[in-house]
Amino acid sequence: MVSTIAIYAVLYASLAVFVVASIVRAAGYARLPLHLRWEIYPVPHEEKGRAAHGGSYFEMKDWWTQPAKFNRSGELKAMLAEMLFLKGLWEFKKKTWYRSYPFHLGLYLLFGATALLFSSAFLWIVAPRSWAAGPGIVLHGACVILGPAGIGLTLAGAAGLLLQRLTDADLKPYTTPADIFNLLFFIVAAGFLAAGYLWRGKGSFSAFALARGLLTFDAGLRVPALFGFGLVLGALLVAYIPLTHMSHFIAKYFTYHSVRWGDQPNGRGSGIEKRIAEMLTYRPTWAAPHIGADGAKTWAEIAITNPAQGGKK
């Protein structure tokens, strides 16, 4: 048996750099300057009638005279089937999806079985009558429908996406060891966790116990070898996650809203138009002689002179 004590800490401080790590990325890319437009379309929170053939305001005569719809529907409904679905990859490349949807989807199903065996968990202890009445029975049906399930389709899909990376020709030359390492790493927890899990020993262990005694700091509890080292690999791939390229979860949030969807006009004395005035005061040190930056010129004193006509206004 391993300390009990020691796989509850690895949990909670894995938890903790997985939050922190997360909220510092995202920070970090929020607090980018505003970009200049750059949007693709289709852009889906557009007019239904011109989101359906990736249509903007654009296509209206004196667009700014009309009133602005957000078509909240439209982005809703496009930001569920790129997160639910890989929306993209099905349209663009269907044989990566066949791999990378069961992993994601895995991944999805384990989230969800664990934050349901948490909340079981925690309305167990917290209302025991009540737990035992139903909801109980219930939330622990699902979890043992959707750990399974994730692990399964987890550890079938990081099998699928190693080998693609390992045997596709326009995959492996951009393949480095840290891209095989990662998916390696899923397989691994994923396998030691299901094995821990499968060969734990009659009536000893369970999940809901594990779950209720990391809420309860249950020091009594006793977790196999094998699972509990499936626990700690898991713990440390959850931390590991956000310092990787593989937090696109959060990047994406970034490039859908804020690049390919960025379609937000600038008026007059608007907050954007804040904005780009404080950025319109950086200064720049491009070296180039035509840009005639020297690192005391703003931007705007830049983009006011013609380097063609000796630098005049």
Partner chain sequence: MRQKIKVADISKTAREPLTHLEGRDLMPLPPPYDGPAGQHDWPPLPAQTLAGCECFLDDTCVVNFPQPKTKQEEDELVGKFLSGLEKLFNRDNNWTFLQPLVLTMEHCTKCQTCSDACHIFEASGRNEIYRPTFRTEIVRRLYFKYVKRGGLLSAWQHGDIQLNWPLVARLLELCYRCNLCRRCAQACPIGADNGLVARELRKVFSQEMGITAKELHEKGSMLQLRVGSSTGMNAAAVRDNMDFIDEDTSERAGIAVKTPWDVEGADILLIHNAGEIVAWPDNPGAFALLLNAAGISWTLSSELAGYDSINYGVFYDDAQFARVAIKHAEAARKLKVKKIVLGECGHAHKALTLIADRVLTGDLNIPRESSLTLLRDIVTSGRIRFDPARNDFPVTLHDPCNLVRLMGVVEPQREILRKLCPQFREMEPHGVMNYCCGGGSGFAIISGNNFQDWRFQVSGRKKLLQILTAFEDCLDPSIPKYVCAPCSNCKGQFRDMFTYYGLWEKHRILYGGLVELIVNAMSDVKPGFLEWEWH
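Please read these numbers as outputs of a predicted model, since none were measured by experiment. Numbering follows the first chain given and starts at 1. Between two forms, the rigid core is defined as the largest C-alpha subset superposing within 1.5 Å. Compared with the form predicted alone:
Relative to the superposed core, residue 274 shifts its CA atom by 2 Å or more between the two forms. Relative to the superposed rigid core, the position of the CA of residue 16 differs between the two forms by less than 2 Å.
With the core held fixed between the two forms, residue 297 has its Cα displaced by at least 2 Å.
With the form predicted in complex with the partner chain already on screen, would you show the form predicted alone?
Keep in mind that what follows is only the chain, not its partners or any molecules around it.
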């Protein structure tokens, strides 16, 4: 058996690291300099008629004199299609979608199963009679379905992505040791969790008992060694994710809302104008020698030079 207190400590500490690291990462993205406007349409928060043909409110006569209108339902529809179904990957890289979507769907199911599991445990603690009257059975039944499905899809998807990384010549230039390690981490953690739970011994332990023990700090709960090791690996993986480029689940919000869909006008006295004025005082140190960004010139000075003429104005 593994020390129950040690497992609790790792689980809570990993959750804390995940939350704090995600907040720090999001704050870091929010503080980055303004992007260069892409001007790629359609923008889903345009009014429905214009969004259908990729139009923009800039097409309207005297648009700057009229209040801006945003199609929030269109934006939400586009967000859900991307988050839930990886729409962009399906359209542009179907071969990868068939591996990536099961992987992401498995993670969604695992998250849902975990949320339902702890909801069931919490209900059992605060209202055991209500839990026994039906809701607890429904929540438990959902966890029994979603949990194994999530583990299976995550394993299959991660294995498929790993195989593609190792064999696809198109992906070779973009595959790093970190990519391989990350996928192996998912496979090993999910594998130990599945094996530990399946071989725990009939009636000896349940995920519900663990959730209830975590909420009540039940030190008397006995966790089988194999499953305990899987729990620790899974917790460490959760803490590890926002510390790596896998934090794209955070970056994606900024990529879409601040870059692809960012169409706010730069008016006199606007917040955008103030940010641009501040950024023009930066002294960049880009590697390209023809730009002349040596850390001495400001961005404003670089912007008014002609790189094709050796940095002359």
